[in-house]
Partner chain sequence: MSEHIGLRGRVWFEALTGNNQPMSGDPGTVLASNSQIGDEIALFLCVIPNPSSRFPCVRDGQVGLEEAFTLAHHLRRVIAEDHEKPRAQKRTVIAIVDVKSQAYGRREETAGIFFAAAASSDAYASARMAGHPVISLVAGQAFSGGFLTHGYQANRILSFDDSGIVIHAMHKEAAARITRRSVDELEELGHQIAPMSYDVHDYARLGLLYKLLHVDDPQNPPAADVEAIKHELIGAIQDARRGATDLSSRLQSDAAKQTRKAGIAVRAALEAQWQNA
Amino acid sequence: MSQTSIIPEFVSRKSFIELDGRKRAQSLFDEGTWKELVDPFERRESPWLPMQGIAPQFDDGCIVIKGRIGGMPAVAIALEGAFQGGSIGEISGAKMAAALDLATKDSVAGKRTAAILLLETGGVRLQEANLGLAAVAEVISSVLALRPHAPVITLIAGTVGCFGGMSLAAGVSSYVVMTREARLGLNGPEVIEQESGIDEFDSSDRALIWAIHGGEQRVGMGLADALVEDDVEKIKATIRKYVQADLLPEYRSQQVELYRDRIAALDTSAQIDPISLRREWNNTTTGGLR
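For the sequence just given: structure alone, the form predicted alone:
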């Protein structure tokens, strides 16, 4: 008996996670409609990395692709997790903010252009320090300018996850889509252990990590919108749905009082059970699912 007859769907699917950042972005668009902006041949690389003995990359780990998704204009901006951990620096941040601003300009002019952020990133590039922090602020500002005019969709697919300042960019997006393998959090497990000790967080405990930062938990708590399988066609269909969706009347990042009340109500005298937290926070009767 062949493997395909035992688990046909699994073996026949095309993995999204196994693609690099450029191919992930390309795979989301309608066939024959996309083109890359500021591609590697323009050699927009970081001037700061060579000074510190680090080889730069011609696209600075940021890929910008414009085209159509489901027949509608869209731009995808991917951070390549294989280059410097997907960190964001001066050049990659400028590319991301400029692409979002261009989408805003088109949308205001009547050509609604959705943005998809493919985030595989540990956050700010430490070698570029304050420039990276400024880039995160500019990206967040650009997301906030675009989302009243067109959807901003964050897609977190791979095991690099989305941490640090870029998790804030995900937080202000219109929608967040995650795979079960993806992770999302302000501080990564290693950082928490380093700063607060292994008694606070054991970064080698994989079950603990996924119970807190994992895609299933984030969606279960209502902090992300869709959990998708690692499958190119299923991810493409989910992104297409959100590109075509109506604009939201209220965003998760605007529900400050709701989340303050939820955090205040937590009983911290005992270890909080992730499943109970999902049940409590993802309660449609209390609102705040978006």
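Switch over from the form predicted alone to the form predicted in complex with its partner chain, please.
Single chain only below; no partners, no other molecules.
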């Protein structure tokens, strides 16, 4: 037996999750083609955090990188989960919306430019509350403006997950790519326990959390499109496939009647079993590549 065959694959694998937001975004591009826009040296930081005695960050936790993926123009916008929980503030939100709008402008002018959103975020930054919420509304609008002209791909790798208002941006994306370590939902378990009580959601129940919000479940029930391993090359290949994909006449969040009927058919007399739901909704009706 040769040496290579007894070394398990994960030993040579390069983890994506272990990279920070900037490195994650960089790793998606064709070598030597990318450039960061409004980088940290420009010091575009939150004007609101210092007023509250909180240290801002020079990029406000949002990294914008433009370049080529599989030879095609693309922009990646990453939220850095390690800064303020990846929360959306005025500056990070404006960077994200502006990059999407510029991709739309180029795409409409004939230079199709895909966008990849790398979302590790708890949602609105409460220290900038209403400007964060307004920014989320703008980001959603900007995703929807780009979607008919170029793919908008949300990548949730983990481990912060994608929660709060930004989960709607994921929901309106052309495609959602997740790892098993990623989570996607509107309200995190702690928030539900706080608002509705421990009987509703026990936030210490790890198995329950992954069964509901985890990448495997979201892909399995058809609310996300691809489950990828935590591997830089595999993620890069999956993103490239979606960047190059043909545009579709209809995306998931436009399939209102299908999902309205599914909700109407739910038995709400008790909590819903995630595995049964996955079986009922099985992943055959949504658009996109498999």
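Please read these numbers as outputs of a predicted model, since none were measured by experiment. In this text, the rigid core denotes the largest set of C-alpha atoms whose superposition between the two forms falls within 1.5 Å. Positions refer to the first chain, counted from 1.
For Asp273, decide whether the Cα shift between the two forms is 2 Å or greater, given a superposition on the rigid core. Where the cores coincide, Asp273 still shows a C-alpha shift between the two forms that is 2 Å or more.
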